[in-house]
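In the form predicted on its own, a lone chain appears below as structure tokens.
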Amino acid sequence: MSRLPKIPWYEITSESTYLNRRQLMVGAGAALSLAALAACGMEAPAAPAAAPSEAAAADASPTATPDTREPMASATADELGDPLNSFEQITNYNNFYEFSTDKEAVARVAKDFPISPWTVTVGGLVDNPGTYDMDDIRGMFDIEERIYRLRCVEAWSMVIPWQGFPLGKLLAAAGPKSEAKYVRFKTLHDPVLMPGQTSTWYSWPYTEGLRMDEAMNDLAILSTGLYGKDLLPQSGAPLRLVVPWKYGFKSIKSIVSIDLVAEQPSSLWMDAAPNEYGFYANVNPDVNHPRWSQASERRIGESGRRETLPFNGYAEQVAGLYDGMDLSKNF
């Protein structure tokens, strides 16, 4: 795997206890595990055609308390990697329409959401279909740490230290058939537990998809935790997808089924507003949303704006997946 992009230490605003733990990652081997993720969903008001403007999304961002300590003396800037948002920021500013359209209310509404027992069905065009509980899944694969940028389609961003494992390992274990070209994911559908699903604006359950080569890319992971802790309900517990080079709404939460299919699947946002949300949803500063620019973003906890990077900074790892494609049309 090629080396992942690195960013200066001076942007870091991480949780103090976590920075102490990061001494274990110092060195060249640790640097290879550092990526930069972002995992938001997109925000819109009641009707799908009325998502907030870039400015409105930025104004809604909470304020961080910067970590003023010096960086670890034993670590270089490259080894520290991208800036981290705090656990409190990450878990209290969430797009999860199944619970609420208010980012700052999701954690409260979702706090009693039951995440155990939980099963995930893997099927479709595979040789080894099966249904697994979360203990099975955690036991099947080594849990890794990945620090990824998260870039929301609303033009805000975070950096999150995820725990999880490559999606490709689960798909390989399922034994994809040759005719499998895409992977389709579904979230739990239970309007009693997820009151936001009573909304008639959206085609529940939340569904998303990837092309097989995207799904097999090593950057795509299934996450079980962040900051060294199990995922909380508002973050997509107990299992969510993380695809760091795409806008956050592709990173579907609280997954109950993963199916390999021959035809390109639709998704909740493609059904809601197909002129605004395409299948690929790659982060692209040169292709604006119809109602706001994607050239820059606001990192949660920062007052200014920063340039958005093509493929969210992961072009070296993923741009080759789209050779020959017009990404302004295949948005």
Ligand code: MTE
Contents of the next structure:
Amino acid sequence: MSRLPKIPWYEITSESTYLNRRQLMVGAGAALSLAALAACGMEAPAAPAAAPSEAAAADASPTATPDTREPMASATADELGDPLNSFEQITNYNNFYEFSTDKEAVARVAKDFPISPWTVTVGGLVDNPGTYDMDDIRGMFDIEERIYRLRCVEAWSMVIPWQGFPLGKLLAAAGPKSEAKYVRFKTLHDPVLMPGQTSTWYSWPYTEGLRMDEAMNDLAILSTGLYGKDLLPQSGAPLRLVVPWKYGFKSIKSIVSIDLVAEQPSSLWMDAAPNEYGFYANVNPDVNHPRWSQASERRIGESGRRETLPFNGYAEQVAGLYDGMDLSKNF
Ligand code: MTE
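I've shown you the form predicted on its own. Could you give me the structure of the form predicted together with this ligand?
Expanding to the full complex; the earlier chain stays at the top.
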């Protein structure tokens, strides 16, 4: 928390450059085809996931209002670094098993999920436990923009302009006790509102965890929005975790509780397939998933594959957290 992360300029965008950046992305987005959008190589990891069909992919219908402003003629994708994915891509290709295992169906199934009022409980080993209304949480911290790569364990990836605030700020305000070693997050558990939770394959609610030092790293944020708009249900509204150096499944959506605990918590995916999904889940091209390679990834909207980077390209900021650890064993 004490030092500013040294990350490339294109990954953290100031408020003032956001609009210009956005205009450029609109131009880039126009060139993307729906066929490319559907060209994700890997299907959902553990046992019972339904694979998105070609037909469903062809039917994917973006819902956002098209932005008709002209792109800036002088800027190129190279100057941007990694081009952003479009709002349409980010909000129409989602993993959110509480609603559907079909990535293209999540937005439709989650459309009416009620995200207000919403409370988040912060508790466990803290001096100041509390239950906060989402509106209060939004006002408690400065909302920053963070442009991060998201690398799914299924070997697809996107670049997303999030709005949010460092998780560490919320944890510091809660006053961690010295015995607090881990943070445990939970998603809402309501099988009526989240029909996927009627599936008996998984140990609902979706649970995830971080070690305290990981949680306090400035790159770990709680997101409230993307592309300057409040999160939509399919993206994890109203509050989700974003941990860009870890596989996407660590970035738990629609959080209702955050507890500081002494023992390493389990997670939905660790419970579902412990040989495939570990606690750390740091993006690591050298450690393959038991059923596929993690050496490369398909960036949604691009043809071909990109090399996967250690820690998803954030090694400079976070590799030190794992000094002395064998990351092939602590996967
Ligand atoms: N959080 C919950 N509660 N339920 C989920 O199914 N899926 C995870 C993660 N967070 C998931 C979740 C996975 S596997 C990924 S890759 C990311 O959300 C996807 O985030 P996105 O849909 O915003 O791209």
